[in-house]
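One chain comes next, on its own, written as structure tokens: the form predicted alone.
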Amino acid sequence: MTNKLKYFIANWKMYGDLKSIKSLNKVIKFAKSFKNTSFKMVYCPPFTLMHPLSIKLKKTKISLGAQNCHTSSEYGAFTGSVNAKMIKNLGAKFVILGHSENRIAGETDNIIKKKILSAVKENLIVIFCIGETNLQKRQKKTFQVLRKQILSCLKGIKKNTKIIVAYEPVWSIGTGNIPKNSDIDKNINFIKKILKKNINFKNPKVLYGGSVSSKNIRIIDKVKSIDGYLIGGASQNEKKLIDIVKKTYN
């Protein structure tokens, strides 16, 4: 059993209603007898579900999250738009930026950075997505697309900040399909490499997102270099997200 710290970021995405809400019952009540403290639960909901779930989640061993925010962290006539200073009222600590399916809408590097420093200013940890497509993997620019979305989003980011970056390949998100544990460490320390170098980030965490499950996480948490996991699709099942954790440390 180990004793390094993961996380495990539950990203629900456009999914649950507030009968949803019940699936955390079995969640919380595991997280309270897990006898291993070593390990950080985040469950990031739909905006529609924050709230309810700050209350659920109130005393509890697990912290709640946003799945976006908007670029300024002050108030003003964005219809429809959801900023940092709103998710943190709500009791949030973290937040989903830079993931793949939002970049694939329109966000670009420099939207993502502003969105950052934004989630940054009001003291939100932000979990950072980064990823290359199947194209790119194909053309063996992997490490140039990395080094890229790190120096874009990040550059100029005080060394203490509060940043966890999350490594998703994105031809591996929803496939089921996950990249060998050889190109995930490689991978991990490469972003490990530039975060110490280019950021000046003194011990980064970095994560693995894609098609985790409870049929692969023992094949996938062999790679030492992995700090935890965002977890997607199986999330959204208590079971399934129960077990993960479970095969994570035994």
Second form
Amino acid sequence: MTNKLKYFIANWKMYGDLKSIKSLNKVIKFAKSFKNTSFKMVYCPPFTLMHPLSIKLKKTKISLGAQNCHTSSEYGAFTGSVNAKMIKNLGAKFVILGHSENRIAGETDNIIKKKILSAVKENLIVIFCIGETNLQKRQKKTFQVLRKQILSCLKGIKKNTKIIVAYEPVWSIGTGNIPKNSDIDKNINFIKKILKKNINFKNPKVLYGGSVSSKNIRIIDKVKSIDGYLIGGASQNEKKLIDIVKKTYN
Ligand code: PEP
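Having looked at the form predicted alone, could you now put up the form predicted in complex with phosphoenolpyruvate?
Shown next: the complete complex, the earlier chain at its head.
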């Protein structure tokens, strides 16, 4: 059984309604009773469910996170947007930024950097997503892409800023396709090297994300460089999510 702290970040994407909140009961009970305390679970629901979840997760071992935030942490005339201050005000501690689903919708490295700075200003822990597309992988540009994403979004950021990187190959998200363990390990070690060398992070944490399930977790978790998981589809089912955590530890 490992004692290394591992993160399990549940990204509900644009799923869930008030009824879905019930599914947290089992997970909360599980988190309370689970013997191995070296895990950190974070729920990132859509904005519409953040308030009810903040109430539900109070006094539990599970934290709350958001799936995005505006570039400005100030209040302002930005219809449809939510800023880091508002997220913090709900009791959330985390925010996912740079997710490939948002990059595909037009979010640039420049926008992501501004979002990171606004989240950091509000003391939120940023889960910063990076990863290569299928084409970039085939063109053997993975290192180049990861390096550019890190430098463009994190260069100049203060040394001990609370940022966790999520390595998410775009071609793996929601597809059921998983990289070979040797590739995950190679890419995560590369990311850690850049974070140490170019961003001055002392002890960088890097998660893996992309089609993690209760069926493949035992295989993926053999990669020792992984510090946790960003889980999309499987996190919407309480049994699958609990299974993923259990199988990570035994
Ligand atoms: C994600 O949303 O970041 C993700 C990894 O999704 P999935 O687990 O469904 O591939």
